[in-house]
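First, one chain by itself in structure tokens, the form predicted alone.
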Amino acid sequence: MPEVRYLLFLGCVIPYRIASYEISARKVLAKLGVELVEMPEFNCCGLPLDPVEHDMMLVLAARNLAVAEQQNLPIMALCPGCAGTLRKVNMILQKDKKLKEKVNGYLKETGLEFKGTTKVKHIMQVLAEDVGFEKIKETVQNPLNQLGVTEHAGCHVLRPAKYIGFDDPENPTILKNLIELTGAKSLDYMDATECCGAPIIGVNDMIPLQLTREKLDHMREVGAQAVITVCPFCHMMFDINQPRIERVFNETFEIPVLHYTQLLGLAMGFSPDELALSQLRVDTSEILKLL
């Protein structure tokens, strides 16, 4: 397989709250002969700020792919967030002229200028597109043929579409097929495609709490023994705040919420401290006894 190389885009949270995902994709794109360079001086992709200050996250979004330019690499974000906003952004400076010079205006002052020459891609892109299907199966020593799970691909892999462009937004198939190259059966539940509400957590935390209940609970009802997610927003949604879902609507789920590279690297044969699973807020003690 030829050299796969990335800057790899950390984004804000997960270097501060989800390290356990940066920990278990290390592991298995190394494996996978996937490259990752340091990204130096990131900055912020800029989302959190769109509905706020609209120009300040193009400024943002383009500073970073300034700076991937400079070291001439595409991106690989872990964030769906992060890969949708830059490739967004990347889309729109490069037919918007009159845009991208008000950006390379501000850029200038850092000594930066967007041109558009970069590429960004989402892990989950990178796994299929990149490594692809037979690649990532050869490299399954240890299937989890004993685990049925269910997945959350959540809503910035897969829209807007026309950003994005990867996977049916409505009938998605690749995380699935991903999950049942590691052995494991990926369960289909009433609405899959459905936000968890991370988006609006700090406006108003019980509409989220709801969403994500009702997703778990009908993640139950199929006998799902995990849930797999590639975002950090909605990993927190289902591993972080479970807890807080059962106390609050005095329910009781216990389903454990593995990053898809926890996963795979189980059947890779990694460790499940190599994987960080202890940093995962729900107990994962029980689906390991079945691996």
Contents of the next structure:
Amino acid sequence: MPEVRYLLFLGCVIPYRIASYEISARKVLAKLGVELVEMPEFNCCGLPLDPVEHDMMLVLAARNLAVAEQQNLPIMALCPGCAGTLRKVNMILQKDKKLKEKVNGYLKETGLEFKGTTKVKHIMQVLAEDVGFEKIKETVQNPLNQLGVTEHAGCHVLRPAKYIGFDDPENPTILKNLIELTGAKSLDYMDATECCGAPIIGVNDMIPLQLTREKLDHMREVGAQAVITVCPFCHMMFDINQPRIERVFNETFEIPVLHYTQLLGLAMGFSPDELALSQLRVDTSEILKLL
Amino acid sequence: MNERFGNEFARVIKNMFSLTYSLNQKAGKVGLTGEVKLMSEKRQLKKIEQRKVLRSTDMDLRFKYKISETPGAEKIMLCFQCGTCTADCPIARFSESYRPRKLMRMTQLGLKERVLSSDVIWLCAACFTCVDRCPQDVGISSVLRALRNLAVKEGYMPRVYRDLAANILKTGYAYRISELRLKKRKEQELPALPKANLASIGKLSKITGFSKLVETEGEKSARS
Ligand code: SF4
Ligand code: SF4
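Given the form predicted alone above, I would also like to look at the protein as it appears in the form predicted together with the partner chain.
Following is the full complex, with the preceding chain placed first.
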């Protein structure tokens, strides 16, 4: 197998609150032979500032891309928001010469240049395309056959198709397949591709809570023993906010929410401690008993 | 091509006008033939009625061109009001006021002040469902971003964005990562977080005009 080496783009949400994703991702990627190189310097991908000033988003993203180009390495992001933004800006600037000139005009002032020579992928894409299902299957030592889970891939892994173009946004199968490699059963439910609402929680919290409540409800209906996410923001909605949702809507879900990397890690034989399962808000002891 | 489109568009606006006008007349009639209303109730009805009326003075005819000059929002004029975006929007399902289709129409009509000062434009979650499904490839979320960018220039910006901007300019990260977290990284055997080049970010923020936007004091808050 050719060497798989990536610059790890952590983003802001993961070091801020979701270390369990980083810890488990590093463990499983090492086992799969994916070599991670730390970003020599970092700034926010720019996504949160797009609503304020589009140009600022462009230069923040382009800055990260230019740094990666200097390292001669592709970027892998754990957060679909970062991956989607960097990917989109990379593509737009590669195509639009005028915009590229404009952005480079800004970057020049700081001694950087965007050339368009790097690539950006989300971890799920690296797992599916670079590592491959076969290789992942080989590392599974402890198949999770007792477990039935529902996926929540998150919007930015799927859409807009024009810039992501990796899975079918109307009928996604990649996360399902990745889940089934661990031996767990991936359960279908009615609104798997629906948004959790997380991006607007700072403006309006009731709408995202209602959206997530509805999804949890549909997951419970099909008997999900856990929810599997690949986005730190979605994870916050389902895990950290689950007790709040239960309080506000007077419901009981108690459905544990695992990062896909934790699920895979368990199947690889890592201990719950090694995968930082205790850092999750919703208690996971019930499902751990099944393993 | 552009001119022809412009003319056609003027006709559409005119039609919209007469339609709105007759709808209002109807609404007015219903109100008047009803039983005698309390004064306050009448006033309220009048207010609602007024909101339904489109005045040419409320319309900035250049607005749509301004929006269509923004990258990603070029196709705003192609929206033919099918309603797919609103029907499929997860936010619209739980909001009484957020309707992407309506916002596209208001933008086409040039209801600049009403759109830019509305807090509804800040509700798009950028889930891109409508972007993938719009038959006219309007790029709704990019139009909304263009609207938000202009709203910010007019002084409207939800507080959360001011905080995010301040954090990024001060630390490079969108959230303030506490000392405790940084210490914990060591205990968990995670490598040190990469540092931001703050001088470089500061400079970029200045030359793009960004710092000016987020530093202005006394901002108006968006209205409901
Ligand atoms: S889906 Fe597209 S064409 Fe239809 S109303 Fe929305 S923006 Fe307009
Ligand atoms: S991108 Fe925005 S407007 Fe479109 S469906 Fe998602 S939340 Fe609604």
